[in-house]
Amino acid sequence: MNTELNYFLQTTSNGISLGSMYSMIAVGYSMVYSLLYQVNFAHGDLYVFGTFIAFSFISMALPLPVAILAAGLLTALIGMTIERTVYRPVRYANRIVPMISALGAALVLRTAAQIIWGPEAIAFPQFLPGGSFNLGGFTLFHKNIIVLLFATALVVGLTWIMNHTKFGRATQCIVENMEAAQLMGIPLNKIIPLVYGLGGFFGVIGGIMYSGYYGVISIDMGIWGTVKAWAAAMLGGVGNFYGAFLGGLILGVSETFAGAYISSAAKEALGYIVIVLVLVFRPNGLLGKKKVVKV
């Protein structure tokens, strides 16, 4: 295999493994933005300081699989506690409110954060496989394969509890219309903590999945969490959990490609350029779909 396939193919590899990191902390993302269609500003900081959490039981010799689960579930009430207490009391209130709290949660967030593991990058342990294999001169390492498929079974896995139990159905009737789902029955005050919850939950799985790979961690992966899980979910199109996913990949390879072909300065440019084209010729994102307002 020529060397220019050959650097094709691993750009390609690592712009799939970058996207899927994306994808999942944009899944989180979309869950809530989905719900209320609001920008959650703090989404970022709770899923960095979910990771952070993680890393304090990693370090602490807790087995990997139950450091990353636990991390999970405290980061999931906390997101329920900040629905409680933050977007809750300014449910009905005008846009610009929520954002507002959000800012405020984000900030208290990173505060903490700062507070407790200090504002300087981390070394994060990189758990993921470090092996190869070789595929006619082409190298594909096996911690590239293991992100994309955790990514994949998150997606499905998720997709599967919206679409086919009780919760996720409930879910889907306060996104089509909250008053309608509320005069139903459908209890709100429930319903909706346990979506930010969730939403928490997969996005620090998705930073523990980067944090992991690169074997960093810090503070300012916040503000980039809360950016690259807007972009990702708008060009997939808001409340499609498979959108999300696929708008991941795209901001991801194309990140990749522009560092690779062009330079580490347009590497952020093309990404957003990407998807200004995309949301040029269909608004609600590549599976999106237009919400039409019945009178």
Contents of the next structure:
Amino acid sequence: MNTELNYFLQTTSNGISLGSMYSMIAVGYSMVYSLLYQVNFAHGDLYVFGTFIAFSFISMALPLPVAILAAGLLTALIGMTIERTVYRPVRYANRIVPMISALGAALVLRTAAQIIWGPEAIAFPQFLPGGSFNLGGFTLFHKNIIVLLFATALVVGLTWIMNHTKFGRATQCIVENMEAAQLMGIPLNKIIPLVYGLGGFFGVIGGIMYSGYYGVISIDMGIWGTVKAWAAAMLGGVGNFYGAFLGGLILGVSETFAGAYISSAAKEALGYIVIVLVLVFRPNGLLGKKKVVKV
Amino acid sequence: MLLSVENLWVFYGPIEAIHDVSIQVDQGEIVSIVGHNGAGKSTLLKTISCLLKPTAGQIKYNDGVINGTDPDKVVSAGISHVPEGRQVFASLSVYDNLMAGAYSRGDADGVKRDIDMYCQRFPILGERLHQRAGYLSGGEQQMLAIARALMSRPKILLLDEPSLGLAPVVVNEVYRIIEEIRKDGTSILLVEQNANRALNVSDRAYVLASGQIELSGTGKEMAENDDVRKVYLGV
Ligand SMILES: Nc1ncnc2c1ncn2[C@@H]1O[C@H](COP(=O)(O)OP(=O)(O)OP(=O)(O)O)[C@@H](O)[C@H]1O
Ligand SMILES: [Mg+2]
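Having seen the form predicted on its own, could you now give me the structure of the form predicted together with its partner chain?
Whole complex next, starting from this chain.
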């Protein structure tokens, strides 16, 4: 096969994998975003904290599925605690207030992670299977396919939960009109913590996949993850999981192409550029619904 | 006594909205509260639903005190509130709106039967069952808002300005439904600026002005009272 084409295909498959991981992080993020309707600064540090927990569990030689599940559940619990202590007391305050209290929570999580696991990046077990298909010179790794399947399953699963369970329908009512939802007898203080919990749980799944894929975990992935998740969710359209999924894929693919064909600096800048462009030209995202933002 | 509000005071920060208000609703009654813009009518209903907390006073329902609990407990106890401006969930289907109204119930079969029943009673809801509620007209949304509130099988229904912004024929339809609901055994606390219609169907009525009860009496007495006629009926 011609090396140009091969390079192109390789870049595409790398991009789709990176995009799948962004999607997973963005879908969890999108859940909470639809309630808050603004940047959740705690999301990135929360899922990285959870990924560190998974790292510890795997290091203790717990079976992988158990380690992932336990880390996910613990992170869900931390997410619910954040809701209770950081968001709930300022639920009816001006928009800027929850944003700042979330920054505080992010700082606490980051500092705690630094104390427990140290400030340096550490090697994460590369648990994804290492095989590959050889397609006439182009190598498609099994893990490329696995992360995409995982991300797809996640977005389909979450969408199903939102549309077909009592919890999911109640969440949609709260997102649309909190006061009317309360008049239906929907208990805010039961449903909202669950949304934060689920958001954290699915965020961690994305984080673990990311760290497992690239074999590294570091504290810096927190703020970085918040930006990527925000960009992906914004790009796709807030409150729409397929939007977040699509946004994650587009972001991952375009970043990887920018890195492969332009420069690594271009790759790094792309997430921020996407946020600015979307905010300016399509504030509701590609698949987003219109919503009047409360000021 | 089904519902009684006793010496209620409600503030928004420093602003007083409800000033020492006491009202009662008996089993099977339609009771209305009439008053101008900003009189405190919606505030009173929201306080009964526990969306707002009173500064002082009590709200008793079936002889238990309900203020201080959460709105979902109020719904489970049998009080359902149709808010001002309908507030249907516009991006959800008519069906999902009705399901939302049934959130407090656990009997899936009964919920299904009730949805079928309301689809017959309000044919437009049946026809549009799987369309977005936001596509319904104002009158249709009011029917949906009422049906949705009834899905919790309340003992008392709070209605906040159900005729607001509707054409006269549709208002007639809404009032026909209000009387039907009462016949089915559900008590009604009705809030209106459109005092004429409200007083005509009410067993008893209160006039609320600047957060205070100014007058009360039977619906008929109130409709014939000269002050009420001058100030609220524009006669
Ligand atoms: N969220 C709020 N914050 C501050 N003041 C409020 C708030 N809501 C209502 N008020 C004030 O409380 C008073 C009563 O308002 P309320 O909405 O209960 O009146 P209303 O009788 O329902 O009026 P309308 O017929 O226009 O619906 C008004 O003076 C209003 O300005
Ligand atoms: Mg009102």
